[in-house]
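Form predicted on its own, single chain, as structure tokens, below.
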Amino acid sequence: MQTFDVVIVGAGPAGMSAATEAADLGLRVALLDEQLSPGGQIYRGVNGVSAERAKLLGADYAYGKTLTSRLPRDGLAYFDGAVVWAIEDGFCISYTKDAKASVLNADRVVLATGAMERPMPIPGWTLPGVMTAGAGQILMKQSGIVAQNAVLVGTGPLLYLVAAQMIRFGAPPVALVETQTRSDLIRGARYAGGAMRGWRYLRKGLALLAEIKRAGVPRHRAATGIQVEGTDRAEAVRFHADGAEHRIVCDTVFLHHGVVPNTQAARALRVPHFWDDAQACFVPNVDSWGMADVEGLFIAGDGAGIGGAKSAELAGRITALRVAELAGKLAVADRDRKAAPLQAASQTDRAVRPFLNAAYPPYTGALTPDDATIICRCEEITAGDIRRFAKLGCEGPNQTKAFGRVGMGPCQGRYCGLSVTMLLAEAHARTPDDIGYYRIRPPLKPVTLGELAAMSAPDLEGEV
């Protein structure tokens, strides 16, 4: 079994930058990622995208090639298509690649598992034709496919980016149905100072809004009572806005009301988490270097709290410096000298985040949905079921498994976990921290008996 100085899980901006920085500092590094090419979700498929498609997707997406091009180097073994399904005591990492399970060891581990879109459970969200805005964007990035006759629903800058990209692809959305209110924007104004420090992001946002306006795409703001109508598939979006009821006929609905840290692997390793009111989600407890309260474990990028692609890239490099120092490859003074400009850049890049959190909060109607709305898609458990479990004495998410198999399906609670916590917190008049989250155990992702039977040593000839 091979042992590496550090194993990094996830090849998004944080994972790639951590891997290259660590290798340059003399560490023996393994980088594992589920996708068949590096980039993560933000730069998905960037190595194979045509110049024409890259132009349509924008310069921020094309920048991903700058990171992926740095990966081939001595001391860095990259495993594509590697699904990590267990990280056990002593940092024994089990993963599946090419239908075979393999194991490797690490002195230290960096989780760079990034973010996932916050589920938006509203009536009709499980109908065919309804997906996340990020999923729609993946279709454009990876295959050049753009949905026709689509409505974008929710809140946040990603909606504007996806709408603008659809316009450039020649299939503008029918409408944007936005949930943020004037009051939200006023609350965001309290963080105007930080927003001004992040003026580049504001400029990009204003440019996207101008592009949407030029294309004639209507925007409905402060929408409430949102539901997707349809029998066998999505047929229309109904909502209330501007003092009137609206119904927009469509074929596809893209939902989005923010992203949250992907905490499954961190929770499996018993990393303490706390509820972040600003981002309305759980985040792991890490220090300024990304070090968790589990010896030898680090979390870099959006998995440690949402900051965006550039902040994730900087965080990966900062974490790598600390790992190298602990491995004896870098003196403390050199670590601090190298880290100082990265930390300053990170603070500047994150300055706009409080404004965005306040101005574009999650949609309240999806945080605590109506009783009939499905929460656990895998087991078809509704919000009303969760509230009924609470009345019967269910105190926390783990108990919901016994009451109704909530969180026991293929997603293992990834998509229902936050909703279950918030519904129980509401029902018991307690905080999300008091209620807690699911206890996560391996396997983190499904693994077959056949893959286990074919377990082999890792192939160190991984290619980028």
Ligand SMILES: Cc1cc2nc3c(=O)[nH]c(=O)nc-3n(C[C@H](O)[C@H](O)[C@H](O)COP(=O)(O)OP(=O)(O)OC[C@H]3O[C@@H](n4cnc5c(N)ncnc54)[C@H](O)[C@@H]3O)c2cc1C
Given for the second form:
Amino acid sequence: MQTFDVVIVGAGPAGMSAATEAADLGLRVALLDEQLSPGGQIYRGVNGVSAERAKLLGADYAYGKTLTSRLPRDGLAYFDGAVVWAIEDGFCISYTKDAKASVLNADRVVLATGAMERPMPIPGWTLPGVMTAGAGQILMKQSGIVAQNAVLVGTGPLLYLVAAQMIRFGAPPVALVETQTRSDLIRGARYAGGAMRGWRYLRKGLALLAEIKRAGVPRHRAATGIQVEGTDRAEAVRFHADGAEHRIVCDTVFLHHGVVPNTQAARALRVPHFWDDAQACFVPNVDSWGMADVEGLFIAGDGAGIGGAKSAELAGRITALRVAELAGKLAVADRDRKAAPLQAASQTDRAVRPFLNAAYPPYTGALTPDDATIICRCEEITAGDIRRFAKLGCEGPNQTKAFGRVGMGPCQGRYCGLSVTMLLAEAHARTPDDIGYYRIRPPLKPVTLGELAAMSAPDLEGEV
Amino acid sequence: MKPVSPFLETGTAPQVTIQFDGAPMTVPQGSNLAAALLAAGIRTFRQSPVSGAPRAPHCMMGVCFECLVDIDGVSRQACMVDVSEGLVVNRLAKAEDPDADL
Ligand SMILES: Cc1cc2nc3c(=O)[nH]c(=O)nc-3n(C[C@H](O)[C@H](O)[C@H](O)COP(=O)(O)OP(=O)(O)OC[C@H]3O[C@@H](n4cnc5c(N)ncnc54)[C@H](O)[C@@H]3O)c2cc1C
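With the form predicted on its own in hand, show me what the form predicted together with this ligand looks like.
Next comes the full complex, this chain leading.
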């Protein structure tokens, strides 16, 4: 079995910067990512894109190459296409690569597993042709294909970025159906001070909006009652806005109302999480170095709370400094001297967040959906089912499994977890912290008997 | 005949041939399987094990499991697989879905 000083899970900006920093400080580092090339969500497929496509996607995307190009170096072993499915105390990290399971050993683990888009359960969201906006973006980045005749639905900066990228790819969306209201923007204005410190982000946002306007893409704001119509695929989006009912015919619907930390691995390691009201999601409890209450475990990047790509990159480096210090490779004074400018840069970078959180809140209609709306896509459980379970005495998310297999499908609750917590909190008039979340157990991703059978002998001995 | 796809392809990669549900299909070499199937006009990837409703890729990042297909007898997320010449891909029969009740 291979042994490392630190194993880092996830090769997005956080994981890549943590890995290079740690290797430079003399640690033996393993970096694993289930994707076949490094970059994470923001820099997805950046190593494979043509110069032409990179230009369409923008300079912020192309920047990812500077991070991926630093990976080949002494002391850093990068495992691409490696799905991590179990992390056991100590640490033993089990993963599958090329249909073969293996185990790595490490004193310390950094989870840099990033974020996922907040699921947006609205009527019709399970129909073929309804995807997330991030999925639409992944299709452009990774495969160079763009949806024609698509409607973007939801809210937030990523929605505008994807719209602009689609325009540059030659397929402007048919319309933007946005859910934020005027009063959200006014609430956001309270944080104008922070927003001004993050003026670069504001300027970028305004440039995107100008691009969308120039392309003549209609924008509907404060939309409510949003639903996707269709029998065996998406055919139209219906919604209410500006005092009227609208119906827009389309082939594809891209949903997006923010991103939330991917907490699956941290929860499996029993890291305590708490509800963050400003971001309306659970975040793991970590200190300013990303250190969790589990010995030797760190969380860096969007997985520790949404801060965006730049913050993730800085967080990876900050965490690496603490890991190196604990491993005896860096004196405390040197750690602090190196960390100070990174911490200052991170504060400035995050200054815009309170504005974004307030101005682009998640769509209420999808936080506590109507009774008939499916919230667990795998088991086809509706919001009404959860409310019914609550009336029958179901107190917490784990109990819903007994009531109706909620969260027991292949996605292991990744898509319904937050909805179930919010619906139970509403039904019992309690806080999400009181209600809690699913207990997550390994395997984090399905592993087949064939993959286990192919496990190399030394790995199995290590398991005993 | 190739079904009409709602997606526009901008790439110019050389093509390879894979088998989809027993029929040959040409797709860009090294492309992502879920993306290649969508670009080829495939709209339904599987049926939900509970009601049989049609499903197709949703997240494209390995989270939602809606793009499950059968590759060499193993159900895998199409969005996490790159295509190569001769890859044999089948839609899962409803009962084969890993989530179906035994
Ligand atoms: C679909 C999507 C698109 C986005 N696009 C943009 C954008 O264009 N611009 C922008 O500023 N922000 C974007 N974001 C926001 C994004 O979260 C951050 O900007 C940034 O990517 C966060 O970096 P990170 O390193 O924390 O995590 P990520 O970049 O998300 O990287 C996490 C990595 O961990 C890997 N991983 C997770 N679990 C496992 C496992 N069990 N085994 C192995 N590997 C695993 C994933 O494959 C992934 O590569 C996007 C988010 C999403 C979800």
